[in-house]
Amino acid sequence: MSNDIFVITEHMDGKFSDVSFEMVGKAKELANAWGGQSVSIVVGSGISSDGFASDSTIQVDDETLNRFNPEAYGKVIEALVKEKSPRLVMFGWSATGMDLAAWLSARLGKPCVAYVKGINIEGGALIVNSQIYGGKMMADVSPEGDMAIVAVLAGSFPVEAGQGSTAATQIASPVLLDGLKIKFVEAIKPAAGDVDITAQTKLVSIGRGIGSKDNVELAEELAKKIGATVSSSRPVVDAGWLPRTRQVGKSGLKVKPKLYLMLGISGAPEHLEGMKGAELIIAINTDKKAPIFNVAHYGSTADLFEVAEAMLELL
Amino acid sequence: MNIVVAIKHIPSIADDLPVKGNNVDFDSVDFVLNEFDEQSIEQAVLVKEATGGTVTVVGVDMIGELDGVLHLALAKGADKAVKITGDDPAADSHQQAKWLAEAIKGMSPNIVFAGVQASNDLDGQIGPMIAAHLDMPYIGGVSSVEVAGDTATVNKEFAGGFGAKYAVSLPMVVGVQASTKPPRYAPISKVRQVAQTATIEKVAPSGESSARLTMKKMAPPVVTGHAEMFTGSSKEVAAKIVDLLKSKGLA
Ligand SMILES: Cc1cc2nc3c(=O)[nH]c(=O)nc-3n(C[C@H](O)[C@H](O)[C@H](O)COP(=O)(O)OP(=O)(O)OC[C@H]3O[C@@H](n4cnc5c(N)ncnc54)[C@H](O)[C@@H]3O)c2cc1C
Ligand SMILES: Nc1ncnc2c1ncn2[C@@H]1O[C@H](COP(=O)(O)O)[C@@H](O)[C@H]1O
């Protein structure tokens, strides 16, 4: 058993995601407090991994690991964790980390905390702060035993603290990677042809509160009046009311417009990931406890339809 | 094809969430079907329609009120409903995953569907845990599933519209983010009719596992910033927003 901290970094097309650096920065701080080492783990093939500020970086390099594969990545990470017994293993609560963190927890019988916003050490023990119920509740929990797994929400720690230069040590895969049941077939690229919401200065963004496809027109009209484009939260797209190209958030696009006018969006962490940097955020939501009001600059608990209609008359 | 769908009943986050002790007070909140399970039921039924087979929905009955969502799933095209009589609202995800895995094992599934996440899964997602217990591959964040023979082809989403297609040998556990088509609507009359005629099979919980987390505190977030709120009638609110936009040259 060591006091080391593993950060399972994530990358796409050779570029590491911000959450990787965010975790490395935090890992350094925790490792200092514990007298252990912060170790960045890179699972992939032929990528340059020398940009982390961790004490060391281990790069598992194998052609099979060229693309994310939850089965192959899971096996490699499990083998490394078993061999080195770190005290803490950090994943991002991301498209890739979500496939792995709880799986590893069940495989190893070690505790796991999801939706992590904060990690502290109190009297040598870990206290992990987790944001649940769509941002309406925070929990402080302490994992039992000598190893814990956490899955960290993007944007919880500063990126800069994890950036640096540490030479990566390349190793071969610690497990055989043949006979995999999951096979990568091909990459899927974003659909083209629609407006690019990341290039717009003003967005009128609608959420589930818009109620039905027919009501989308009201938002379109309002947007037109102020020279804005309509974007949305995920459920609006999943319901087929707008194309996927309009989705803002974790699995959608990141936007930073001058104006983000929100109609009927609750402000779940997955949505905030895509828009919290907007210059002026105005939220209309009938639920006075909606988490969006902790992020928006201006808000109102009035009915979105009444406000939108009234705005149309005034504009 | 034996298709199994694990569905979960969770406190509605549209409501206030009162805390009792170190948890949400389950007695004073409404429970709803996890939003991703609606997608997952639809995707499972689409697979059944394409390949033939049986869709079995299964859930842990945490508060003794699971029947409603099981009936809803049957009305949307599932064929069989099973509930694990947990009746322990405090059971953590690790415990529930173990119970589910034990129950699902007996169903000899070709494919197990779970929702990609639920908003209250403090100790991690159940889909990958079930897969670990059943020694099946897991892939989540999936927005399309097609089955041909003993292979499933799934699309997994990354961010910004990027994704990847994978081929997976069955059996597998899949974590559904969205189904290929928006979920179908089941009229209340049909759900009522199902509720009167359907039988729900009961299974006793079996197997033990624990999250091994000690809860220190659960509370609504301490708010560091709050929006400046516009009050008054909707017309007044609209006028204030329009003024603000004009003052900033945004309208
Ligand atoms: C892996 C993963 C990735 C995800 N990626 C994304 C993503 O990219 N983008 C994203 O948005 N979500 C994403 N989600 C989903 C996210 O968890 C939330 O489910 C989603 O953001 C909720 O959308 P919403 O706010 O529109 O709906 P809800 O949370 O249902 O909120 C609707 C709001 O409308 C309000 N409302 C209702 N009627 C009215 C009215 N008449 N007037 C005013 N207000 C009203 C309600 O009070 C409520 O707050 C992702 C989830 C997962 C698991
Ligand atoms: N008690 C439960 N009964 C059945 N399925 C569950 C249960 N808890 C979680 N699941 C499944 O796991 C998915 C993700 O939930 P969670 O693991 O809580 O994030 C849900 O959408 C369900 O498919």
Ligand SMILES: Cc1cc2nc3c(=O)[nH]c(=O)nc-3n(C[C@H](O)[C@H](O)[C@H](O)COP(=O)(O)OP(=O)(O)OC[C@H]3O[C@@H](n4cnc5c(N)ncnc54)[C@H](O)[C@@H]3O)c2cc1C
The other form holds:
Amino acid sequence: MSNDIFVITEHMDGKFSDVSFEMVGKAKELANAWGGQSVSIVVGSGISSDGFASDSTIQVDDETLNRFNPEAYGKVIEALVKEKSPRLVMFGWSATGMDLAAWLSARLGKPCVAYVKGINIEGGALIVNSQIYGGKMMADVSPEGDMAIVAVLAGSFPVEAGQGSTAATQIASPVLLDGLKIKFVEAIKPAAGDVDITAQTKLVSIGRGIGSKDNVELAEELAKKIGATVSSSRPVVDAGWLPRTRQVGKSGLKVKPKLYLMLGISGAPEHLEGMKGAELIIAINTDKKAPIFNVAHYGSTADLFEVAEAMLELL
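Beyond the form predicted together with this ligand, can we have the form predicted alone?
Next comes a single chain, given without company.
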């Protein structure tokens, strides 16, 4: 067993996700405390992977890995972990991490901590800070054993700390990838919408607390008054009140407006992943324990309809 830390990076259409760089930066810090190395793991085909600041990068290049396949990726990562025996394996808590982190934990019989917001070394021991109960509580845990697996929430660490120019060592797949039961068929991207919310400087975002489709009009009126566009959390889109092109979050779009005004959004980790980069975050939610207040710059626990109507009157 080594003191190295594996970071399982993520990419789509040749571009690495921010959480990959976030984890690499944190892995370097942790590996230094343990006297080990941070190792970026890139699984794919024909990917330029020399942009990480890790101590080393291993790139598994195989045409079968051209598109994400949980079965194929899982077999490759399991083989590498068994061969190199790192002390910690880091995934992003994303679609990829959800597929692979718990699966690897079960395969290896090693502990896994999800919804991770912080990781530290105290007295040589690993201390992991994780969100529970939808982010309403935080728990510090110390995984038992000689290896642990963590799945990190996007936005938990600085992106810049993981960016660099470490050259990658390219290897062939350590396992045979024929006879897979799962195969990639096609990538279905969202249809073009009436507006690109990722390009907007102001967003009024609504959540389940808006109550019904009839109340969306109130948010649209408020947005118009301040020169903003209406966006939403996933429940609003699932209910059919707004098109999917207006959805912010892990399964929607990532936005970084100058103003992000939220009406009735509790702040689930999946939503936070899509909007934490906003310059000014204002939250209106009657639940004072809603996790959104952990990231909002300003907030109110008053009724969202009263607040919106008062704002309209002032405007």
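It should be emphasised that the depicted structure is a prediction, and the values quoted were computed from it without experimental measurement. Definition used throughout: the rigid core is the maximal C-alpha set that superposes within 1.5 Å between two forms. Positions refer to the first chain, counted from 1.
**OP:** Would you say whether residue 261 is displaced between these two forms, judging by a C-alpha shift of 2 Å or more on the superposed rigid core?
**Re:** Comparing forms between these two forms, the residue 261 CA shifts at least 2 Å.
Original post:
Does superposing the core leave residue 281 with a CA shift of 2 Å or more between these two forms?
Top reply: Comparing the forms between these two forms, which are aligned on their rigid core, residue 281 does shift its C-alpha by 2 Å or more.
Subject >> Did residue 81 shift 2 Å or more between these two forms, C-alpha, core superposed >> reply: Stays below the 2 Å threshold, so no.
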